[in-house]
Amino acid sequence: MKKRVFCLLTSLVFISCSKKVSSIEPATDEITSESPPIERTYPSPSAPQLEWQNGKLEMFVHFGMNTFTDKEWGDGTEDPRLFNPTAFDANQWVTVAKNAGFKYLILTAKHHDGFCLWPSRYTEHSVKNSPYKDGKGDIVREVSDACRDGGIKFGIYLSPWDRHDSTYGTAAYDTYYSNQLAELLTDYGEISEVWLDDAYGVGLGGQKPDYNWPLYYSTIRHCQPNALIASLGPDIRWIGNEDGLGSETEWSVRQSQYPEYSVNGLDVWWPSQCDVSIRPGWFYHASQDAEVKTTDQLLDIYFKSVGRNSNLLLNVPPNTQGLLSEIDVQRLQEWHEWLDNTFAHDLFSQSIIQASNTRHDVADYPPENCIDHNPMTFWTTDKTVTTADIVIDMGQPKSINLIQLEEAIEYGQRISTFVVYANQNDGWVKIAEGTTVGRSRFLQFAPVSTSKIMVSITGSLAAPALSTIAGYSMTQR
């Protein structure tokens, strides 16, 4: 990806957004931790960044031309009139999202081959030309009207790569898509994320078109100050694959490639997300019906994502009719079934907790806080300490094979290196390692039973502050 240097608004666009901003800033950031304040490690998250990062869980909905023509990129020369989900029910997409434990959904208004959810002035290649409600249909409006309904945070995929624009590849076509921008971004109330990507076709000239990055952040800044802006953007990172996985060490805190948006000039806050689709295609295709990804596929995915201090966006496309199908839904359904279970027994809940070293200057921070549930306290360290030992004494030997670690990342993330011990024999044994912790880090091993368990906190780049210690007995899949 290109550095990009920020330009502000050109003339040429039209923008008609209710909200405005002076300049391209992101959002203030906000403590909301219960236990009272300590110092910051910069850069830490904004406060939307932090509720994103809280959330976990994303819905990708992949819906659109392809869905009626069986592709996963179509052209542009599609005619309107092929849209037409008989069924469509975005209520349905939101309660089995909200069932699942999704906090967001991202809706592809527009992909690759122009096709608009909404009737988009700018264009006669959408909905309204569709037998959709007789062209009077509006997609983006019902799913974004149910996510509201639904207490689901709702975001936008527009695909900078527009196949049916004649314009495209030129400075008119960065007017024309950066108009879209501000249609969605006015419309249709709240937009919590803006998703977009690098894909790309041949411009004018059968060059490489050269997207006006600078300005599209813009538009989205000063329609929607607090909307978070995805994948290419300041605000949250592509991990780099479409596999959902996530990495072993990863530092929600990176080099900038959006300098105007960091702290020092060189690192920002800047959290990963993982994306990856339930079914082979991004897209739906009834060929696909038997290749959904199975319970354990899944549940492995999220221990690599959401494990490894990653949101993941797990992509669940609609069929024809406009419903996500029945085994789609059986599969998420399954999914959530099984970690609500595992997670309802945290084996830690009713131990005996101590540290090493324990902060009690400007206000308590005890080790009980780890094991509380309640993710607004946390335990830390004196402002110098940056190793110290927690134990947890559980009173009787239980078998053991998760633990999870979460930090209190409002406060910056800080962990660098850590281990876990088992008590076997009056003696310490590792049974797990690791690097970052970040917002959530699962530890998966071989069962072991222990009556008591050991984290050593080996490497922190300031006063560890840990919000949540958990152990769980994880069932077979």
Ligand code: FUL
Second form
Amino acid sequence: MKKRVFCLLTSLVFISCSKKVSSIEPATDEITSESPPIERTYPSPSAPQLEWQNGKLEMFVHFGMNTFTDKEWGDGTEDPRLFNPTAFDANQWVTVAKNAGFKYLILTAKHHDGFCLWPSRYTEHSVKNSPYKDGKGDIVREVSDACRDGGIKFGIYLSPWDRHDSTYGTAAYDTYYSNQLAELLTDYGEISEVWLDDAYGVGLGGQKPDYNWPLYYSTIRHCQPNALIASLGPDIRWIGNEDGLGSETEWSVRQSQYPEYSVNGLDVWWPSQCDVSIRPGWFYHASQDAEVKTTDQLLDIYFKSVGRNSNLLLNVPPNTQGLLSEIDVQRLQEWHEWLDNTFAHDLFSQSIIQASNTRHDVADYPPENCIDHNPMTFWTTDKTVTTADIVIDMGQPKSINLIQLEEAIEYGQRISTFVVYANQNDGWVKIAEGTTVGRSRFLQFAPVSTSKIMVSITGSLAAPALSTIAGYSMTQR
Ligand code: FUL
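Please show me the structure of the same protein in the form predicted together with beta-L-fucopyranose (FUL), now that we have looked at it in the form predicted on its own.
Full complex below, order starting with the chain above.
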């Protein structure tokens, strides 16, 4: 019975989508590495997941009615005429995002107050009744166009919690919400990510709404099979806090909470995302201008998110003009420059690198692939070998305090434990250790002067495959 209702709702929603129905399985996954392919461990990322993980940085943009009412959560009774950005410029957002290294931009098309940043045909509570461009404006259109022109991927946040719509909390709301999803996913070109938020209020009957997630997911898959469903969804997993803090042990492979998306019904590739705002609030408040996170705080967040096998989704909220504020822009620039300068000086690039085991059967996967600054090549061991030592000889003593490891995750995530040693007086001294590696793992430690570093992989689910081993001398700010 339940299934039939689901199908009926699905077909209603699909009327407004132009694409053919596709399966709800994640999209095609082709391997893009330059090293010859090796066997994959199951599960491994789909092509959109891999591209997303390789991107690492995403900008969240909370902009909407709350920007003008100075609130975090509007109650849905706000007058659309309050929405009036005076100097809105989507190109400024995209330029700032690109200059700071962000590869995705996700816009709050609708927050909990229900006000829509696009002229939705399903409600009057939108930009079409605002003074912005005399009601002819469309913020989603301008931002999606700017992203496309700027070569950055565009995503939408569409809050299921809608405090304005009178059907909220009833089955009719599922149709309303899915129609809005379909509208956004059909009329605005490619949408790379759909961010579903679990926040909810009580419905008309005073009960927690029973959101029809399967309907929402299938609507997204139908309209844009390559769009990743994030946060509360099968493709990208919320890390569980809003501080941008990843976990030291971070497997992208998880037990499925969405069995229908998994081949064996148990495990799925479900990489994590860390969200956090550059300011105390998600929306802009002039009163928080002095509380923009410092460059040091942003760096710490980077190493605890991207450096722990997660993507960082950093929120930078535009002000009432519709622009990112000068102070936020400055912080982002400093942060990015500092990272760029540090990563431009990899101490291992000119080193001699040797591994205790290297696979040569079908092709060569030499350890040099880890220091060639080409993320598309990798080193791996013979199929049955799951532990190995890699020694990097820099030729002369250098001061080092940061190590980066990256796995060739297109073949799955494998490494479960590793130790890093520095050579001191001809002996090996442990300087760092960790569990998982994944897309990117950074290890910070007290500066050590040494000419040789050893990365010892002490546990791996299958032959380890590393694409990067880099060493840096990170200057304190
Ligand atoms: C939460 C929301 O309630 C906040 O306002 C914000 O949008 C954050 C990203 O997600 O659930």
